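The chain that follows stands alone, in the form predicted alone, written as structure tokens.
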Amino acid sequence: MQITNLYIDRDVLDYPAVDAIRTRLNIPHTVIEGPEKVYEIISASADPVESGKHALLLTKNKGAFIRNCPGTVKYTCCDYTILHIGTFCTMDCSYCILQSYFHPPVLQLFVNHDDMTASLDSVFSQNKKMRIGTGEFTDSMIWETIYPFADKLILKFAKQTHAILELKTKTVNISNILEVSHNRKTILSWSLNTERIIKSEERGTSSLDARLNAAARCQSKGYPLAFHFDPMIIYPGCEKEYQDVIEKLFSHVSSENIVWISLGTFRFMPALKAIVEKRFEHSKIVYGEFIKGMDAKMRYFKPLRISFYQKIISYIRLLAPDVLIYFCMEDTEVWEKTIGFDPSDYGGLPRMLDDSATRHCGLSEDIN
């Protein structure tokens, strides 16, 4: 993490995490009265997205730590639960929705961890199956380089039996968690793409080989795994390159240890196009065969998506016939024409994912 500016909200000056981060970064810091001043500084820069990746704000999460995934209207949602640990990311992917989601985009780490712990305790007391992840508004593992706390979350989840934690990343920041007693209640997951896309569109991320080697190391320590091919970019020759990624994936890890694999093609709000064109001059990803979907996002033409998904699924099924594959935000027609059923046939997508987590992670049945 190349943090050049550190801002500390006065309200959190005495928090233990703040002192640890300040010591580790060893750069000058500015004490502020609330985050608005940082928002102003970032917004006034020539490239707010770029500036936001180098300025870290340590502050409180004054809202809810536990949130429902916002989902997308009229598309099948997985009913994911978000653990809101921070915002934005130091890596720089051309397609990243966070570039246009936050106004302005500010790298924030919430340091009121006692409140976060209390929120988790409240959730755990419900004795209800839940899939909880930290990777919705940030990468789950970027923070490990300045304030390692994934191990504490893993230990927290290891002591209960109804919820699983998913840590999703494009990094290889796993050294602090390899020896943790996780009780298989944490899933380590990686976003994957072709080597061409990683090199051209995912600046500052770990290579494909590095991600898969990290996954193999975590598997050797007993962690269940998951993988997310999302967003997949359609371009000439992409099917063969995605097939190569799939073959490499299963040469590194066992399909029996994979809880799920998600698929999703590139989709974006129209406002993102201008940002990509400005910040990634050589990128061509926004010039595909797109139409506006039911959620107002630009999506590849549906017949193109269906044909592409059919090929990708066939490659996975050849090597892992029993692994759970699901779509992130697709409709019934896509499901039926590619996988052969609609999730409602099996009680809904959340039920399918819960069942897979139960098998792989040993979740207990709901009490309430």
Contents of the next structure:
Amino acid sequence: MQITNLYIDRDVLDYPAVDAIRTRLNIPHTVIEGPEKVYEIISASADPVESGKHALLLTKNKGAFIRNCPGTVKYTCCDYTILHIGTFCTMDCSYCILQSYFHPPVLQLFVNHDDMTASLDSVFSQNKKMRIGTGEFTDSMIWETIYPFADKLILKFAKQTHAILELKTKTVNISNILEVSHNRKTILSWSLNTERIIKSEERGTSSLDARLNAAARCQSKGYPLAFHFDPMIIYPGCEKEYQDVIEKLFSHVSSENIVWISLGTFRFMPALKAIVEKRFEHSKIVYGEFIKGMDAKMRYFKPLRISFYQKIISYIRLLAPDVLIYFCMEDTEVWEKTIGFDPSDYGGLPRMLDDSATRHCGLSEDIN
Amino acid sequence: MLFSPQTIALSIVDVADTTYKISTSESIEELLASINCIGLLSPPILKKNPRTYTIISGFKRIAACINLGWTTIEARVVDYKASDLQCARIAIADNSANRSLNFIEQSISLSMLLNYYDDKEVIREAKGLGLNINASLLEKLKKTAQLSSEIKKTILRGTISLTIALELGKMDKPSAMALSQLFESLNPTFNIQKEMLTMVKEIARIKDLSISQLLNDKYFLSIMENGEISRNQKVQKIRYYFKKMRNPVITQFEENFDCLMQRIDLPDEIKLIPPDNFEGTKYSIVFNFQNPKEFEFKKEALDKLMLHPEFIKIFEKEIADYKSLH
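Can I have the other form now, the form predicted in complex with the partner chain, not the form predicted alone?
Entire complex below, previous chain first.
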């Protein structure tokens, strides 16, 4: 997606990042007195989601940079922490929850990086194990070609030993970070899907091969890796195609260098269905066998999920018996019937992930 | 604009010209009786042409008079210089002054005005002519105007709701007609129509078929043509048929669960309730009792349930095969 409209909040006009982005984009910009004006313009357009992907707002994060991931008590949550660097995404995935999560969806990049650094310092001073990611409300690496700042984050995390940074992406914008001294405190992670789904549902993203090649390059530079099979889409023949992806994954990277692999089947708030139908008229993903889950999201019928997960896990286990596999938002029953145990048997999912991060990234034990 | 009262020969009134016709009602029986009894109280409005007269308002009155064998009629005549817009405004004002217009009539009225005004102006103009329309209704009425005459008729008959009609309007004509005929034939409630419409649209998308192809399926037709079951039974069978096609794994699982419950054979007044959509993990047992003896009986039945070899299967949530998905 090409940025055609650049809006700059007057509050950040003098920030160094703004000047760099303005020069790099080289398009006319509009100075505004606050983000509301952009919200109005995007909301008034015929397709706010589409418009939102072409308009970039440079502004301040006036709220918290560090946030808890919005999980739910109804399903097992991983207790992730979000570093809130911006919102929305330039890529265009049919299933993307962000289409209906933001009202309206606006590409925002927060440029008050000094505040972000201060927030991280505050977190690091707690000496508490944390898994912190930037890829929840946006893709972690989309702005690397316009304003590279992942390297600064990586360096920041490299200087402490209690938290890891996870950069989660569908891009291959890694050239700026390959030579950074990361001290294994940054995990590079990719969302993976079958080539069919990437082609039909993930507009503007990198191909599977490109993602795996990028992962292999990062591995060669010593970065620990993670992979997210989320959302997995159930369709005729999907098991074989996911098996192909899994085989391809382990032919590119070593399972020993993978900190975790997450699995999650497609789930969505009911409002997303109409958006997908309107914006992706050839997509069939919203016509699976869904029921309303305990968190009010639409999910594949549980026996279907269980059966599907059993197969996917068996494919992974065949090639990587020891890799940590976890579910994003599934309940104990699914864990027990597919992976064979309840995370609470091992101190809970957050603990399992922290332990894996400790092993792979050399984190120090909690002081508190 | 002046209307001049004139006596006009009915033979030169162009009844085939429906340019300004708004009324959707074709029935003239009551009007016939009234005109026959007390005469024509309200003269129709006509527009003078070089050789004929166009009806602006009063189509049914003129049809009734012709039916009664009249050769002339008292009418108010608008000069031939009157523009199409002026005539349309007269037609709308005269119709809306006498009764409230139904959706189709409102859409016809707006279509006339939309030839001359944009959306904002048309709302203002319509208000002046007695039609209260807001922006949201305007959009619906614009879409209603595009519907085929067959679908408009089903709305007028009350067989389908406007919402359903607008959905049908988005489909190819054979599919819209097939669904319209289905609703016409079975007359399900609007909620069931909505459910069926959603199911059918989604099944067609999943199977890459048109809706008309889907509704031409042998099994579907055998239900529709079965003379031995009632209309309600047909509705139920068709709903289940759609459900099974739309969600084959869920339907199969529910059927298996019901079979299992039959084999377990709990006494009638004990109900085992699975979690909603089988998503959660909490099952409930509900039973009523009136006295200690009955309580004891139910308790014994529950004890037997624990020992039933198939009781454990309730919790398995396994599916044999889901290749039929999609």
